[in-house]
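Single chain ahead, by itself, as structure tokens, in the form predicted on its own.
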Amino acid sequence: MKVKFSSPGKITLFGEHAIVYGRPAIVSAINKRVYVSMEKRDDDFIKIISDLSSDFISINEISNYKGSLIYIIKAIEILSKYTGRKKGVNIIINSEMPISAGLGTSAAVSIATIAAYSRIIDYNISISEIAKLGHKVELEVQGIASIMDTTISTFGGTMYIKPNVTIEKIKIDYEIPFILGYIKREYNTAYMVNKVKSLMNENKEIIEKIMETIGLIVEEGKKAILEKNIEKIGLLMNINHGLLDSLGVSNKELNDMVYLARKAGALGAKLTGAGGGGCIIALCPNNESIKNNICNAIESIGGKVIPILLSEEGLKEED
């Protein structure tokens, strides 16, 4: 038996880290995915060769894993607890993405696991539950987890995410340019999380105010993005990156490409994702000599430009 299931990568426009602590935030997925195929073995085994690693485990050791593929042995380990069923598997992943690069590449590994891993060991699962399990997988991992990324790889689209309070779907009929900048991280998420968990706990008074003003960029945005008013979008990253600067979460190779993105023509720029390296958005007037400027100045440090654009799928099958 095999299967195949993919899950879409994602960009923050407003409100990552403020959403950890209950502010909302806007996500969008976008056109690059991660792919995982899976095949029944006739043992206990379970090996896994991807993009980032390979290995090859017992099933039954599963809770113990520290490897770098944590993530798909954590998706496996949760749902074979959930439903009580195990099988071994072969696994290939393929991710059109850099692997750690704050485009959501753990929870699209993660929600693509469960899915493919359900079929595998005939579990009739629901979309809602896959989500829910996703998030547990990143909580597992990080200790500390929005569930932003899970939500955007689950369902797609563009979101309104206020934890506990509302998910809403955001229908944009119109272009919104968006050049995506990557530069190597020096730190995981988990890392970033935390190192914004102490200084939240040292200056508990301050750091809030700071999420209270992203969680108003965040309601700003929404409106904007309705009313299709671009250089209001271009502006509200701008205030929102300097925020996050501010939270300690980008670096000087993030805020070289963000500056340099706007002096080149960029409406607005800001890091996307937890940060500390990853990637930047700029978004660009519908001029192709700006945009070439703009992939040039990227380029110029030692950045990397992935054209993206946003998308409306979410989870699904492969033939």
The other form holds:
Number of protein chains: 2
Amino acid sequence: MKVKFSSPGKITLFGEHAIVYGRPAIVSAINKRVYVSMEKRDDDFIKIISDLSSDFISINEISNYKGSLIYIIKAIEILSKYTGRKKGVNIIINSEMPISAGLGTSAAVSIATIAAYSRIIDYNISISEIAKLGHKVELEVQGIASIMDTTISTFGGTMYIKPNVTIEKIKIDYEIPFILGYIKREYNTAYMVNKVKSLMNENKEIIEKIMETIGLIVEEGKKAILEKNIEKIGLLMNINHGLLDSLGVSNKELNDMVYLARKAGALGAKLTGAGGGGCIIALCPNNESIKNNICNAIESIGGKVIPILLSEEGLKEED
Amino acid sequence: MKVKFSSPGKITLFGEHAIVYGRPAIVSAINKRVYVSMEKRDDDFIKIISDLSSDFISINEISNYKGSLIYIIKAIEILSKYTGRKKGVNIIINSEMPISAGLGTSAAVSIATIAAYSRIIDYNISISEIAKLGHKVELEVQGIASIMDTTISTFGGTMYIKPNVTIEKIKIDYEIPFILGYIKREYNTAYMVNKVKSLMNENKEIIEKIMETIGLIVEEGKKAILEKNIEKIGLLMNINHGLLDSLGVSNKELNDMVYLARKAGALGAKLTGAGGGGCIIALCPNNESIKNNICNAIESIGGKVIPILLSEEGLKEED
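Form predicted on its own done; form predicted together with another copy of the chain now:
The complete assembly is shown below, putting the previous chain first.
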């Protein structure tokens, strides 16, 4: 028995970091996905082959696992406990995106793994159970996690998410042309989230007000998206980027890509995700020569251009 | 009869732009000055020789003057009207700072000109009259001007200034080691102030909140200065820089200098002044090798290093 599921990565249009402090964010699934293939084994072992590394481990020892494939192992562990069922499996992972780039690959792999493994163990799981357990995976691995990434990886589309308050789908029936620029991260998400946390602890009043301001940008951003006001979206991205810079989560390489993209004609540009390196998004006017200039600008400082489209597709079973 | 006066330039430690919207700022005089020498002429002409340009004009035609020495001419015009007295003069101007760099050279030259010319026309002017008329010069030339630059050029030292509310001297009896990095400006102060004004008009709630946050930084900055908490001063500079970036007043070159200075070991770095190019200040630990690294970093991207000290000296008559 073989199954294959895929889940999308995401970009944060507005509101990263502030969402950790109860503010809303707007997040979009993108047309780059993580694929998880599974096949039942006759023994109790889990064998994983991914783009980057491989592992072979007994299903009875997964609670002690510390390796690089932790999200996959943790997803299997949590689902096994949740259902009381377990099986040995061969797993193959492929990603169309760089990992640890702020694109939500850990959420995508967790969600697709839960979906595939529930089929393997013959548990009839609901989509909202998948989203909930996916968030639990991130929480247990990272210690801290918003529901943002796992929600988008499960349901796709563009969402306005306010933790513990609301998750609203934002219907986008027109193209918002983004270019993604990627550069290797200096620090991972957990490090950046904790960095902001200690900044908050030591400068509560100032940082709270910055988070409030980001919250306002998210509200205005939602309006601008619904009104198809592309120029306003770009302007709000620029303001949001400066506020992220003030939180200490940008770095020289991200700022270089952001400013060069703007100079090359982007209507707006910001880092996306937790920062400390990783990705920027540049909002492009509908003009091929300007798009080329933006790509060249990103590449001129060693950034990698990843062409993306916003996508409505969430978790999906593959043929 | 010959007289010579000098006035200091300034750096804004915290609060530029927000002060235009009623928030406080902290500004320091620096040990770089503008010198104005004057000598009475026997006719009604004004002859000016400065580092950059020269002019020769009848005192009866100064109200139509549009040249590059406008601050000097305007200072003479305003003082003449104010006192009802006028005289022809030869004027020599020297500056120890680049002009139009956000260092307050226009305020310094206005203040020193008013002091020198009042002596020439034999009007016994008070120091507060000088500050007030100096501000009027900036207002008439620029259309919009805070009292920040002219106050510091007149009185020297470090001041906490909240427009129409308070001007408080902040006593600093220890060295705060700054390095100034300068790069040619793309846009002048008036342009940048107007850019923020239209951003404010179109995004009132968001930009007001950013101004509020800058106001909080200024309050915390004042405490940190009084507590000699250098690391906190640096951190607040970094946050303030991000907020200025969110107002759209930074650019790639300023960000390059800021980030390279931080990477080289600065405890904090921010643009200073109205932005659009111009100056950054980097707060250095007391360590010669780190200071050298910061200077090299600034120069590596074409910035000019200007060594400065904060200064208590305001307007001064020279021998």
